[in-house]
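First, one chain by itself in structure tokens, the form predicted on its own.
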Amino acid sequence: MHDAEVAVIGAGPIGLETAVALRRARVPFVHLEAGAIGATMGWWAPGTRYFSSPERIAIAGVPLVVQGEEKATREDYLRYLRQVAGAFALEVRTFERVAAVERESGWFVVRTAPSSHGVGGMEEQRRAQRLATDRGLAEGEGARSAPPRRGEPTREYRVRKIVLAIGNMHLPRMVGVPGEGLPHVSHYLEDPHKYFGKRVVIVGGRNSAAEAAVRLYRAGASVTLCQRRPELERERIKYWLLPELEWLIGKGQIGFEASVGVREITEGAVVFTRAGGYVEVPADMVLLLTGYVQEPGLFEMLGVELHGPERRPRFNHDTMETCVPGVFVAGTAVSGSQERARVFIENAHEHVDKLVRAIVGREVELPERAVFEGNEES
């Protein structure tokens, strides 16, 4: 049993953020992380570059530095976060996963299992199924934390305090619809490289969608993307990638279809419903760009009272602190499973500010950083 103030739960960004700002302030903590540091952008296909500055998503005081001044990668931002970690000495317990959180005399008594991977991405997924199927609950329902296996070693720590910071980007928003679970389709873009010389139908209308379908196309795919909405959604993609898809649609290099809603997916087609009918595009691989939805098992684990569509903790404003006393939430994770809310790395490091101001019960002089003005998307 290791004992500690607070145990800190993910290590993204904002993770390492709050875990930098607890040793500022001198408060014994713990952190863990289910999968590797920045588990979520682990999955992201490679060379991924993101919306933001690099220094609105920069972290702890630290510059973030981009070669070429551009906008920061994937890898780029994994590096960065390893240094932030390293210059630091932060100690993360990677590939431990929370599987069981209770109160005990005034403690926190968390217990860890030995993990393989970060919750999110296709591993996750591979596992919510198995669960699923061993609950006998629907596909695609959730990964809920569950005890380890006997026999299986565990961990355990006593805390006083929580802080949540796990993201909220672990589970595919599943579409539904029969052929799934077949082998070619998949919620998640890989390498490019992958797709080469195949036909693929990418559905979905926002930035991930877009972005798939612009770099398939340069990868040398033949490219189709669908979508529900009559027209792009401006405002929901990367403003550079924009007039390209405009224009690649323009000349017939990838095709378009509108309006349209996902009936079935076969070993070679998608077919879909249009006003007045079907139609069928042909398909060797098929991707679900459809979204993400946050696990919520951590939250209903420790009684925190979720709310709305997007199942968004409860907390206070002013100090981060949910309905469960003790009980902190940071970073993307207070959105739920955002649809409408717009939490991203840069809206959120006024957070981790608020709890450990809570937390230790007095102003703490942190690092600077840029002022973020705006909405941009990571």
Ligand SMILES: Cc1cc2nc3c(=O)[nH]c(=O)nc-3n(C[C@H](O)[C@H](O)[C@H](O)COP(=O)(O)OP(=O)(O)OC[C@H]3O[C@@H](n4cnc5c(N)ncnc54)[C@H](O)[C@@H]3O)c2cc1C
Contents of the next structure:
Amino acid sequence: MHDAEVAVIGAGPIGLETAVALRRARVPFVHLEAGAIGATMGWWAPGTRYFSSPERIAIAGVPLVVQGEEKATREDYLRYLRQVAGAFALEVRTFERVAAVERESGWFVVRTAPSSHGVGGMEEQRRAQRLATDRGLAEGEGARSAPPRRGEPTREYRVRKIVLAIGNMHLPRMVGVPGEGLPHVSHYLEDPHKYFGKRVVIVGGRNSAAEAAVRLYRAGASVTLCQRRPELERERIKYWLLPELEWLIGKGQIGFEASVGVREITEGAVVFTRAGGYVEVPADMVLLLTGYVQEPGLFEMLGVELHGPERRPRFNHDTMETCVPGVFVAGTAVSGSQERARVFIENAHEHVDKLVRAIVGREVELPERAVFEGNEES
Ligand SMILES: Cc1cc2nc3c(=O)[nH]c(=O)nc-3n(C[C@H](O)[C@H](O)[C@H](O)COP(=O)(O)OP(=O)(O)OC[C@H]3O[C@@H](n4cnc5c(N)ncnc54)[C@H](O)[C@@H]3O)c2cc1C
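The form predicted together with the ligand, contrasted with the form predicted on its own above:
Starting with the chain above, the whole complex follows.
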């Protein structure tokens, strides 16, 4: 059993920024992460670029300098996170998943189990499917955080406070149609190279679907973008991507099926419902880019109240403390399974400042940084 004042759970950008702030404030803490640091970015397709400018996603006052004054790629940012972790000698206990938390006479006992990956991405989806099968549950239920299995080696940490910086893109939002589990169907965009020469149907109306359509077209795939709405959702697609997508659709280079709903996926096609009838679009590969949801197991285990359709944790906006004394929340974890992303790295830095002040109980010296109230979408 290891003792510390605080356990930080999650080593994404906001978990790492919290760790640096606690280190600067000389608060003893343990930092636990189910995968590698920055595990969420780990499952993005290679070469994916941030939409935020580098200064907005820089953490802990360390400048993020990107070659060519471009926006950072996933690779730039992962390299940067390693640099920050190294510069501050952060001791992140990676590949330790927090599986259970219990209360014991004024302490939280945090139990971890070995893990092969972060909480998110294709591996996590497979794990959820395995758990669901083992327990005879529907797939969506299988993802619930489960106590370590009998005989599984575990570690225990006794702490006074917990910071949940666990993110919110843990599992795909399932469409719930026959054929969704077929091998050529995925909720994750992989290296665009993989799709060369293939007929790819992309389902989704937001930025990730639009970006995938353009990238796969450039990689030599024959792409059809399919969505429920009658027109492209202009306000949900980045302003620099929209003109290219519209141009490619206008020229017939990217196929576009609007006002359609997925009915079924078969070996060679996606069947959509449209205006009372059906339309069948041939497909070698299908990408269902319909968003991701948060796995609420840790909140539930701790007794944190979740509210609204997005199941957002309730917390004090001045301190980031939830309704459970000693349990804090930071980063995109605050927003539950958000339908429309409103919390990003760039507007979550202030969570760190607030919670560290609350934990330390006084003003602490924090790195200078500009305050970004919105995000570059708005
Ligand atoms: C394609 C794409 C592009 C994006 N571009 C931007 C952008 O330009 N700007 C921006 O601000 N945001 C962007 N985002 C959103 C961005 O991913 C998040 O804002 C960012 O990762 C959130 O940081 P975080 O630290 O809150 O959570 P995360 O980075 O998701 O970190 C949470 C961590 O907690 C770990 N974890 C969860 N549960 C447990 C557990 N039980 N035990 C141990 N560890 C656990 C996970 O493994 C993960 O590493 C983008 C997202 C996508 C998908």
